[in-house]
Structures are given as C-alpha cells and as structure tokens.
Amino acid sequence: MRDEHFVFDKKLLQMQTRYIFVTGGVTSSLGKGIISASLAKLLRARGLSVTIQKFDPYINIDPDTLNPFEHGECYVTEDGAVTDLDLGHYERFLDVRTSQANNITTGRIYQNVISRERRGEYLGKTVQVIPHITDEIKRNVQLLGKTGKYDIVITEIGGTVGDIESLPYLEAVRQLRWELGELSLSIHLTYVPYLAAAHELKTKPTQRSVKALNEQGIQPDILVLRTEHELYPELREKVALFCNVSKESVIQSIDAKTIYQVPLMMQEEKLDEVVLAKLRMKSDKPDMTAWTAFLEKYFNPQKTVRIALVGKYVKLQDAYKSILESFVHAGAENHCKVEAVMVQAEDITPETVAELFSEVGGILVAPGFGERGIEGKIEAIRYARENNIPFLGICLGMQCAVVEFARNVLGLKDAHSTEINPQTSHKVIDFMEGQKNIQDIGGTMRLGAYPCNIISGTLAHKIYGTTQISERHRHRYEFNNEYLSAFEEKGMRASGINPNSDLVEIVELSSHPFFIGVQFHPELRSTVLNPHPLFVKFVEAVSNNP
C-alpha cells in the first residue's frame, strides 16, 4: 500500500507547476534577465512549457511615465501592458507572448493592497508589510502557475540582495520556498571579480552575497557566477564549500560575444540538467538546432550594412533595445551584419544632414514623445525620400514622414500635429481618443495589439505576404484622415488600415525603392527564430542598395 501511494505521489509531483526564483547580488546589471531567459530557452527546448515573470522593486505602477534615459525602453505586451524591457528578452528568446501578469512592480503591489483596504476587505485589521504586502506578492507570483498552462514559472526578482527595496520580495520568496518545498528552487547570480595586480579571481563578494541572502532566510540551490575569466575547479570547490551548495551547482557565466550565445553556454555548464534534477523532473533532450543555425549565420556574415537610427535618446542604447535586437535578427536572416549608427535627432539640420548620412545605406526614424528632435527627424526623412535611401519610420517616425511629405510635396508649409502647433490649419497628425486612459499624465493612448488590413499589391503586402496582421501600439496621435485623399493623389499611399476605426496604420511611397512608415511597433514582435518581416525586408533593401 505504501509503494502504491509513493508511485501516485511521484506522478502528481511531475504534473505540478514548479517555481524558480532568480536573485542577484554584489552588483546590478549582471544579467539576471539573460540567465533567466537562457534557462527558460533550454527548458522549452526540452519540450517543457515555461514562462518568465519580472518583479521590479520601484514604486512606479509601471515604466510608462519613466524617461527612457532613466529606465531604457518600455516594452508593450499583446494585452497592452507597459512593462520592463526584460520582457523583451523573454519573448525574443522563447517566442512566447507575455502579458500584464509577467511584470509586477512594488507600486502595483501596494496599489492593490491599498485598494483592498479602502474597500474594507481586510475587515478592520491593521494592514502591514507582513503579511499583507508579502501575501500580495505571493499571490502574483503564482498567478501564471495556477492557469495550468506552465510546467515551470521562472520569477526574476529585480534589484540586488541587500537593497532595502527588495526586502519584501525576498521575504515572500522565503515563505514560498517553505510552502512549495521541492516544487521550487532558488538561483542566485553573483560576480567574481579579477584583481589584475594579484592575478587572482576573488570569491569573497559571492560569499558575502550568499550570506546576505541567508540572512533573509533563503539558501540558494544554484549559484551562477558572472566572470571575465575561466573559473578553475578549486575555485568552484571553494565557493561550493563556503556557500553550502554542491560543486555541480556552481555554474560559470563567462562574458559572451553576444547574449544569444548564453543559452548554449548554460547548456555546456549543464544548468538545465541541474535544475531538472533538483526539481525532480524528467524531459526530452534539448533541441537547439535552430538556435545554433542562427548563431552560425550571426557569426559568419557575408557583408556589413550600416543603418542610421535617428532618435532622441541615442546616448542610452537600451532606449532602443528592441529595434537594435531586431537588426540582429534581420541581419542574420539576410546573412549580413547590421551596424547601427546612432544619430541624435537634434543634430540634424539642412546643413548637417548630408554629412551625417553620407556613409549609411538606410535610415530608420525611431519612436518617441514630445517636441524635442522633431525637426531633425523630419529633415532626415526628407533626405531619405529625395535620395532614394531605404527608409523605415516607426510610430512617431511614421508621423514625421507624413508631416515631411505634407510640407515638401503637398506644399502645406505649416503642416504639423496638434501637440506641436495647436494653432496650425493643417493638422495632418491629430490627437485621437485612445483605448487606455492614462489619468495621471492627462492623456489617452492606444496600447497593445490591434488588427490591420493590408491592401493587396502594396509594398506592405509584399513584405507581410498577407492582408491581415496584428501589431502592438503605444501612441496618442493618429493620421488625420481628412488629408488622406490629398496624400494619395501625390503618391503617399495608406497601405494598412485598422478595420475597426479606419485609422491609418501604414503609409508608403510607390515611387521610392523602399519607403514605409508604420504607426505600430514591429520591433516588439521580432524574435531570434522569427525575425520580423518589416526588418528583414528593410535590411534586405539596404543590403541591395547600390
């Protein structure tokens, strides 16, 4: 009878969702998101259903109102959530769509708890960090797992162990480790510095970081050590001994030439095998054939192309992370390397434009908000249009293309948007009521995935190969349809239309080798194994441009 129960328990255990918690120590920016995504990729390659979520310790409800210089790009999910850029890594690695549930902030946690308190749901009890805040964190951690869709849920805890902001999350993880038992494990990412003067790798920061985690009641099961030099066996043994983990659980994460090498490096280190053994799970061997083929093309390009990325936040490349990664995906697909030339929009004038773009084969005008840099973007688009340089405009980039065409082809010299010039009689870009009300910043936005019908025989149709698509949005302004016929008479065609609202989604020039602007954000859908067709065809056009 005892053996029968044991067999039943093992089967039940195999069916239950497992939870992996990833924390970081010593310093920030070690790459918890990349390690989490790489592990998830390996587990998915074994046939397991995996998702990743990010818990951010800042008090903003979401990064929607954060300056890109402060936080990098905002990543938008299919359901319209504005999230941390790490979710972009998750999607690019896994080819799995994320949602609002995949990114939680301290602000949202407190907002939920305070809202419940105001509704009287705590029945007059004193609301405290423990248990109310930690219970809300635990509830959110398990939301995705309780859907029944996933074998494994990986939760990345933002910040660094020792930061005051992360304490409630670590307490919640401690409680969940106790409650979930063998259905969970902890991975801690640390840094092993190399002292050049002593010619020696130092493990003390790792020991201190693990001790700080122990003080929060969490013993890591696996340590991933970021390093610039190979970890020799004696060092691994020392870390294992002083940090209470097995030698096999000390994983090296050495610097890579590209983040897309990391899954294969983690496979070599047997991270996925160690995780599955500790979680008592069985799976198929990982199939990384397609991933390896991508890296083969990435490392062996047949040529190099240079594309100017025109934006307002070019001093921080994370502000355009998804666009830059889309260049990588599309470049490999075209057997070429894309060298992105970052051009500050405010530096572009009629006097400087020719020199700034003299050595690039294509121009991409990036998204953005506000008036700063608008005139430079418009000048860059004029130069691309008049000189037959392949052009791709995204969101504000498309709107600037419309304004440029209205001014310089239609002759509407005062053409602009309602935001930049409310008094103009030619508001070719107009404010439109969006789908999500952003009350705190006094506006509305169209957020998330929306359908688009593409007109047959257009460049857009050639690119997508279909007449019906869905793309993600994040903007407040739309093309003013009152001017549509005037634009089309002069050669700028609306080749993509929202079927529910008749809003213009795509504009293009048939007289140009490659000139297209899109209201949406195609970069948010590009992944390693499924590069976005707009970027693929744009890079192809640049590659073929004499």
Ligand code: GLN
Given for the second form:
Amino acid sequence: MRDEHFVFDKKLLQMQTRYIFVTGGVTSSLGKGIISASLAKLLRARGLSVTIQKFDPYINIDPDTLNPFEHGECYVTEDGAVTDLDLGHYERFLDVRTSQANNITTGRIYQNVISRERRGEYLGKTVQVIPHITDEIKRNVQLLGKTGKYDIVITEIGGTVGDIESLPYLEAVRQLRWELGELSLSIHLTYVPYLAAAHELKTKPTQRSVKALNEQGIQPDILVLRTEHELYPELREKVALFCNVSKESVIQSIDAKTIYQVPLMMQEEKLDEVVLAKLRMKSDKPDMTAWTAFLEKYFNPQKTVRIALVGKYVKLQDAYKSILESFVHAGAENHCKVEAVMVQAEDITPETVAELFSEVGGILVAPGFGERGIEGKIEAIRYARENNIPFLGICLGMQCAVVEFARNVLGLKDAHSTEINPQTSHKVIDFMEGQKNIQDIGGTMRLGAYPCNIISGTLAHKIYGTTQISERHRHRYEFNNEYLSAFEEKGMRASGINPNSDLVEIVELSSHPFFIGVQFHPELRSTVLNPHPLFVKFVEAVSNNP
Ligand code: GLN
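Having displayed the form predicted alone, please output the structure of the form predicted in complex with glutamine (GLN).
Next comes the full complex, and the chain you just saw is listed first.
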C-alpha cells in the first residue's frame, strides 16, 4: 500500500511544472540570459518542454519608450509585446515563441496592483510591498507554468543581487522556493576575476554575492562562475565549501568565441545533468546534432562577405542585436562569415557615399525612429540602387527606399514620410487610420505578427518559397497606396500585401539583382536552426556579387 502511494507520488512529481530561478551577482552583463537560454536549450534537446521568462526591475511598463542607448534593441513578440532583448536570445536558442507573459517589469507589477487597489479589491487593507507586490510577482512567475504546457519554467531575475530594486523579486523567489520545495531550484551566476599581477583567480566576490543572497533567505543550489581563465579543481572545492553547494554544482562559464558555443560548454560542465538530478527528473540524453552542425559551419566558413549596416546607433551593437544575429545564422547557412560594417547614417553624403561603401558587397538599412540620419540612409539606398549592390531595407529602411525612389526616379523632389515632414506635398509614407490599437503609448503602432500575401513570381516569392507569410511589426507609418501605380509603372513593385488592409508590406525592384524593402522585422524570426530566408538569400546575393 505504502509502495503504491510512493509510485503514485513519483508519477505526480514527474508531471508537475518545475521552476528554476536564475539570479546574478557581483556585476551586471555576465550573460544570465545566455546561460538561461543555454540551459533551456539542453533541457529541450532532451525532449522536455521548457520556457524562459525575464523579470526586469525597472519601472517602465515595457522598454518601448527607452532609447536604444539605454537598453539596446526592443524585441517584439508575436503577440505584440515590446520586450527585453534577452527574449530574442531565448527564441534564437530555443525556436520557441515567447509572449508578453515572458517579460514582466516592476512597472507592470505595480500597475496591476494599483489598478486592483482602485477597483476596491483590497478594500480595508493597507497595500504593501509585502505581501501585495510579492504576491503579484509570484502570480506572474507561475502564469506560464499554470498553462500546463511546460515541464520547466526558467525565470531570470534582472539586475544584480544587492540592488534595492531586486529585493521584492528575491523575496518572492524565497517564498516560492519554500512553497514549491523540490519542484524548484536556484541558480546563481557570479564572476571570478583574474588578478594578473598575482596570477590568481579570486573567489571572494562570489562568496560575498552568495552571502548577500543568503541574507535574502535564498541558498543557491548551483553556482555558475563566469571566468576568463579555467577554474582549477581546488578553486571549485573552495567555492563549494564556502558557499554550501556540492562540488558538481560549481559550474564554469568561460569566455566563448560565440554565444552559440555556450550550450555545448554547459553540457560539458554537466549543468543539465545536475539540474535534472536536483529536480528529480529523468530524461533522454540531449540531441544536439543540428546545433553542432550549425557550429561546424560557423567555424569553417569558405569565404567572408562584408555587409554595411546603416543606422543611428551603430556604436552600440546591442541596438541591432537581432539583425547581427540573423547575419550569423544566414552566414553559416551560406558557409560564409558575414562581417557587419557599421556605418553611421549621418556620415553618408553624396560626397562620402562611394568611399564609405567601397569595400562592402551589400547594404542593409536598419529600422529606426525620428529624423536624424534619414538623408544619409536615402543616399545609401540611391547608391545601392544605382550600382546594383544587394540591398535590404527593414522598416524605416524600407520607407527610406520608397522616399528615395519617389525623389530620384519618379521625380517627386520633396517626397517624404509624414513622420519626418508632415508638410510635404508628396506623402509617400504616411500615417494610416484604423490600425489596431494595442497599447497606451504605442497608440496606433502596428505591433506583433500580421499576415502578408506574396505575389507569385516576385523576388519575395523566390525568397520565401510561399505566398502566405506572417511577420512581426513595430511601426506607425505605411506606404501610401495613392502612389502605388506610379511606383509600379517605374519598376518598384509591391510584392507583399497585408490581406486584411491592403497595406504594402514588401517592395522590390525588378531591374535590380537584389533590392528589397520590408515594412516588418524579419530579424525577429531568425533562429540558429531556422535562419530567416530573407537574410539567407540576401547573404547569398552578397556572396555571389563579384
Ligand atoms: N519610424 C517608422 C515608423 O514608425 C519606422 C519604425 C521602425 O523602423 N521600426 O513607421
């Protein structure tokens, strides 16, 4: 009888969702997102269903209004959530679609609690950080888990242990660990600095960081130590002893040549095995064949191609994260290394353009908002068009291609987007009424995935190999259909149309070897195992460009 009960219990245990909490200490930028994504990748490669969510301690409701210099790129999910760029890593590693539920900020937590208070749901009570904010955090942590779709939910807590902002999250994690017991696990990521003068790796910051976590009532089960040098066994033993973890639970995360090596490095360190043993879960060995094949191609390129990335935030690589990663995926697919040459849009003038692009085989004009750099982008596009250089324009990049064509081919000298010049007499890119209203600030922003019909026989059709696609958007302005026939007459064709609204989603030039502008963001859908066809074909065109 007792045995039967035990068996039943074990089965139940096997079915319940497990929660893994990932915190970081010592310093920010240690790569918590990559470690979380790598662990999730290994667990998924074992056939488990896994998702990752990120909790950000800032007060903005989402990063939509943040300048890329503050935050890097905003990553947009299928359901139109504007989120942290770590969600991009999650999707690129896992091939799993994320959603609003995967990224929660302190602002959103407070907003929920305050709206509830206004609705009278806490009547008679003083609303406080503990328990009301922590309860709301706990509810959000478990939202995806409660859908029953996941064996494991990994929750990454943004910020660094010791920050004032992180305190309510750590308290929520402490309570959840207490309530969930063996169904939960805490991983703490720290940094082990190397003192060159002493030729020594130092563990004190790690010890201090674990102490700080202990003070919040959390004992980490696993420590991931970020390091630039191999950790020697004695060091691992010392950390284990001083931080109350087993030696197997001290995991090394050494600098990698590419982030895509990290899952294999974590596998070598047995991070996935330790995690599963602690969560009392059994599974098959991870199948990383396709991943390894990608790395094989990545490390053995047959040639290098150079592509200019024209934008405003070129000094900050994170601002164009998804585009740069899409190049990596598409490069491997084409057996070549893509070198992205960052070009500051404001530097491009009729005088400098030829020199600036003399050594690149292709030009990508990036998405963006506002006026700065527009004329430079238009000049870059003219150069690409007139010199048959493969061109890909994304969102604002597509809009600039339309303006350039209107001015220099249709002869509409003052053609512009009304975002930048509302007074222009040729509004070739304009604000369209009746668009979906998703968010307060976003207002009429088109956000998230929309369908697009592709016209047969076009370059877009050749690229996608299908006539029905769905891509993600984040913009307000659109191609103005009043000009469509004038454009088509002169050779700029609308090859992709939104079936519900007739909005133009793709433009291309038939007379050019590879010239395409897309109103949506293909870079958000490229993953390691499914590189995006637009990037694959663009890189191929560049690679074939003599
Ligand atoms: N600023 C343009 C718009 O709002 C383009 C936006 C973008 O490139 N994401 O339509």
